[in-house]
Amino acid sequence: MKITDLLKDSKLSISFEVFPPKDDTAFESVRAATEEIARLCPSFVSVTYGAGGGTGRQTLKIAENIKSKFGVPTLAHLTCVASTRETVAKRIEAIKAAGIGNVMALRGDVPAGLAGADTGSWDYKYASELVRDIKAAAPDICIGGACYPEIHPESRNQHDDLAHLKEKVEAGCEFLTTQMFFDNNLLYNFLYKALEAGIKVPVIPGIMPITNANQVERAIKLSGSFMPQRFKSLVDRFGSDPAAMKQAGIAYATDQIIDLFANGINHVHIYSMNKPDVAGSIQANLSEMLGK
């Protein structure tokens, strides 16, 4: 099923993302993590993709593991930076023959083997390059993107951002899915000014519970993600309670969905790290509003 129809329903859903083993030694234990979150029945679950493809081959046998064993619609994360469109096109023939629907369509991080490499010569610069290819080579597919409510890292205002933005979802762009956020406030202000600039694609908040004190420093510098008072607080009282911090970082994650359930969104993206116990509490904090 495709990401976009099931948007359209009105019930109040979750889904939750996973990663891929970085080698074959760990495979069978990221599996059995990810079929822990896929018993838990989301609306569907996504599955990463590694810096400059080096876990596409597992992201593939995880989504298809998911998809055919539990009946969970999966959605493929595919990057395109420092690949060619050779490498690309093929990954996308893979995708298909795997009977994967749905594709996150990303530029992906730069492999730090190639960080400050002339990128001139790339094929591609843009997700929205990768977007193009996808959308020529699988109409069929679902295809969402990736959206900063605090701007891009590399954008230079939150103008620019959005007009970027707008050309990935005028490229063919269904759907997006948000970077972590920690205040509320944030993403409604995004969805205004993405709505007044002519982005009208459905856009599914991406939320990260914190459940370690180390987890937030690495949230940071991968986002850049603004941390509220309140956040910082909880993390002082709880930060050196392993036990605490955990319960404390699964409660502020519950009260931010309950807060976007509760002024109008439907559809929550929960980035669970391959944790079933984090997953499975969020979604028993919310089973009512669930219906589970």
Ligand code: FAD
Contents of the next structure:
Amino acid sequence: MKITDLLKDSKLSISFEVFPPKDDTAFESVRAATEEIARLCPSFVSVTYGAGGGTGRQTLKIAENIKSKFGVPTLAHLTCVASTRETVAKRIEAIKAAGIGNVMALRGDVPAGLAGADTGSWDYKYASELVRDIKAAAPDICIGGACYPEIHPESRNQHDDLAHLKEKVEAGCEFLTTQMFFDNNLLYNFLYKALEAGIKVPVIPGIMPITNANQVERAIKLSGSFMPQRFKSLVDRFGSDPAAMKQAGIAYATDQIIDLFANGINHVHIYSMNKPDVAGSIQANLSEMLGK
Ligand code: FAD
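Please supply the coordinates for the form predicted in complex with ligand FAD, as a counterpart to the form predicted on its own shown previously.
Below is the whole assembly, all chains and molecules, this chain first.
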């Protein structure tokens, strides 16, 4: 099922992001965690992809497993940084062969191990080029892309970032999922500016439940997200008590989602970090709203 068709439903719904194992040794534990998440029957599950292609095979194995065992629609991520057109073409063929109907087309970031490498053989600069290649090779695949309510870190300003985002949509990107954010006003502001810039595809807000204090620094470093004082106070107060921090982080994410629903958003994507208990608790907190 295409994500864009799912998004046409006005019923409130959530989906989860999971990540694949780095290698075969971790496959079983990741498979078990992602199956528990799929058992929650989210509207879809997205499976991330290691930039540079490290986890490509694992991404498809996890996505295929969820789809075939639980009938949950899946969205396979694909990055193009440090890749050749030939490698990407093979990946697209593998996605088609696996019957995965949705792809998240991403540029990715240059992996640390490739910093300073000779980039002569790299065929892609931006995700919009990947979107064009997927569209040409697999016109039936529904293509998603990433967007950044607080601006992508490499962009000079929001005007430029939105202009590039519009190019990505015009290349064939049919929906967008946001980077994590911890203040919903940033999302509302972004939605307004995106519409003003002529970006009319559905935008799915991405919510990251922060359930331990160590995650905070990593999340900010990765996303550059603004941390509201309300969230910082929560980490100050409960950060040294793992069980309390987990409960508070789940409550904060739930609160963000309820506010999004209350303000007219029908679908929210949750970065589950492969934690079925966190995903399940958030879903339970929303059970009446989701009709589950
Ligand atoms: P792009 O859309 O190419 O944008 C990157 C930058 O280039 C932006 O600043 C943009 O404004 C600029 N730009 C675009 N076009 C042009 C142009 N023509 N001229 C000048 N500048 C331009 N990473 C992974 O490795 N694996 C994943 O599975 C993964 N999943 C993600 C899921 C989501 C929802 C999000 C938000 C991010 C994800 N990422 C993932 C991280 C992502 O790869 C990085 O944020 C990366 O830095 C940018 O990828 P992009 O696809 O947004 O790039």
